[in-house]
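As structure tokens, one chain now follows by itself in the form predicted on its own.
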Amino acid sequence: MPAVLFHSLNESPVEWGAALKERIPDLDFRVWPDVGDPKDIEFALLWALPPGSLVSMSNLRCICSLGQGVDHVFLDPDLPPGAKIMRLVDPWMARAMSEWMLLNILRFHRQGLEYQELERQRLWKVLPAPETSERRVGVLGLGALGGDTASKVAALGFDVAGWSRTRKLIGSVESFHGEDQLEAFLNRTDILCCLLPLTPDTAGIIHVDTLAALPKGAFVINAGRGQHVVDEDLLAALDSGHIAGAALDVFHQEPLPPEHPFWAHPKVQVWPHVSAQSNADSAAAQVTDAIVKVFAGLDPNNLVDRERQY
């Protein structure tokens, strides 16, 4: 039987070979470094595997991302121009990931951020109730995250926006598309979501200028990618007043350096990339389906189309 090459920096590969091996008993599963004849891996499950690590695989048929995001595999230049790309598509994942987005959400606009510097101060201070319909979200990215947190979010009656390359029908929520609506998508958003995939087209759409098209007190919160921010401006918004705070689970460098100013800002949550890790017991019998499909000489569900690079 062809080989499974498995990599990534915190999934645990003797979770994933033993969920794996309950399905097909006699896989041959490689864990990198140790991929044995190069020649017979013929699918890779992997996360940030060092760019270059592929190009002696010449029968390599699929590569499968041990997450949503397909950005780290697009960072290796010599990727094998035969293998299909696809990603995990994992309800666990869109369960926690909304999950996230609605805890930091609430945070804000329950005066999370008010009411732990009183606290601080230890006074006992009542601030006006906040009216929930009132508070307008947008999320950036309505794929399988975005659209399920949207979702959840209009759920609990906020008044919730979408923004994504084309236009997406999802009940309760507006949809804007396209860079011509960006603009007006940003004006209307209290606490901006961003769920993007990272592509050319997506790499720093958190800059100055769509933070100053946000309202006065807006905030930001980001799980998708770090290059999706540009840190410098998002700080200089943050110490203007003109953005209120940020929630932020991933960063341009993970771990974050010690040094990085967003560790002390006051008004800045540090997550380390936390908010929909992915789980071997939910996503195996996808990544099942697809490993049995590839060797059987089909194509996987899920491909990302290598030109748009998701």
Ligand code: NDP
Contents of the next structure:
Amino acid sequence: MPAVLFHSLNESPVEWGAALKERIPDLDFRVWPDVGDPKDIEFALLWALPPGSLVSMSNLRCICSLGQGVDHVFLDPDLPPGAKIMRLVDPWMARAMSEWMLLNILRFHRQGLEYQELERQRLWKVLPAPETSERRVGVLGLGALGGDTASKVAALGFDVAGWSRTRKLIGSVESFHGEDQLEAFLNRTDILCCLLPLTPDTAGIIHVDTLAALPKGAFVINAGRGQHVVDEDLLAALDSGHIAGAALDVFHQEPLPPEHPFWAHPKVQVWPHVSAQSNADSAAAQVTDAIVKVFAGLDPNNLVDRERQY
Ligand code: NDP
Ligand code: OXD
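Output block for the form predicted in complex with the named molecule, input the form predicted on its own:
Let's see the whole complex now, leading with the same chain.
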């Protein structure tokens, strides 16, 4: 039987190996860097493998991201041209992401930052109650994660819109699409949630001009990738008061270096890339299905377009 190669920064090869062998008992499961003969490897299940590591795997037929994002795969300029690229699309992760987005949206909506400051000053003060239907939430990216978040936020009565490459029909969620409609989408967004994939088209999308297009007092929540945000522009917008607060789960450099200004900024909450974590319990079944299909010469589900890079 051909072999599967595994590489991860955080996830346990022992757990993944056990979960896959429970389903395919004779699986030849190899953990980086113990590759053996690279020609044996037909399926690679990986996260952030050092670029250039796959070049000797001449029989590699499928690279499966150990997460929903695939930007880490495209950092390798020497991807074997014949290998298909796929990713996890995990309902468990969509639920986790929507929970995290809701947590932050509700905290901003219910004046969590203001009451936190009043508490710090030991001030018992009642602010005017916010109106849910008047709070405009905007979700950048309406795919597996953004679509779930947008529909759950809309179900709570918020005024929700989303922005994607192509038009979407998701219940009451207003659909904006394409470059031409980005500004109008931003103009009507009080709480911006980023769930875009990182591609050459989306890198740096949250910058001085897009931040300025949001209404004064808007909030920014990012769980896409750190590279979607120009950090200096967000910091300047927070310091000027144009942006009232930010919740960030992803960063240019992870772990976020101790000296980074986000850590100490009173209007920023830093999370250590945990909004939706992949795990063997929920995702092993779909990876098994992919391995079986690839070894049988078939295409797996959840393939990624090499041109679009998502
Ligand atoms: P999908 O591929 O399912 O969805 C991507 C969405 O972004 C689609 O709606 C797509 O539009 C839209 N999009 C892509 N490029 C553009 C563009 N240039 N202009 C406008 N819209 C665009 O991705 P997922 O929802 O599964 O995941 C999104 C990202 O979330 C991942 O790539 C990853 O970076 C991040 N993530 C973060 C996690 C965390 O723990 N922080 C966990 C998991 C994922 P269309 O549908 O029209 O093509
Ligand atoms: C992912 C992630 O892309 O964890 O799955 O960021």
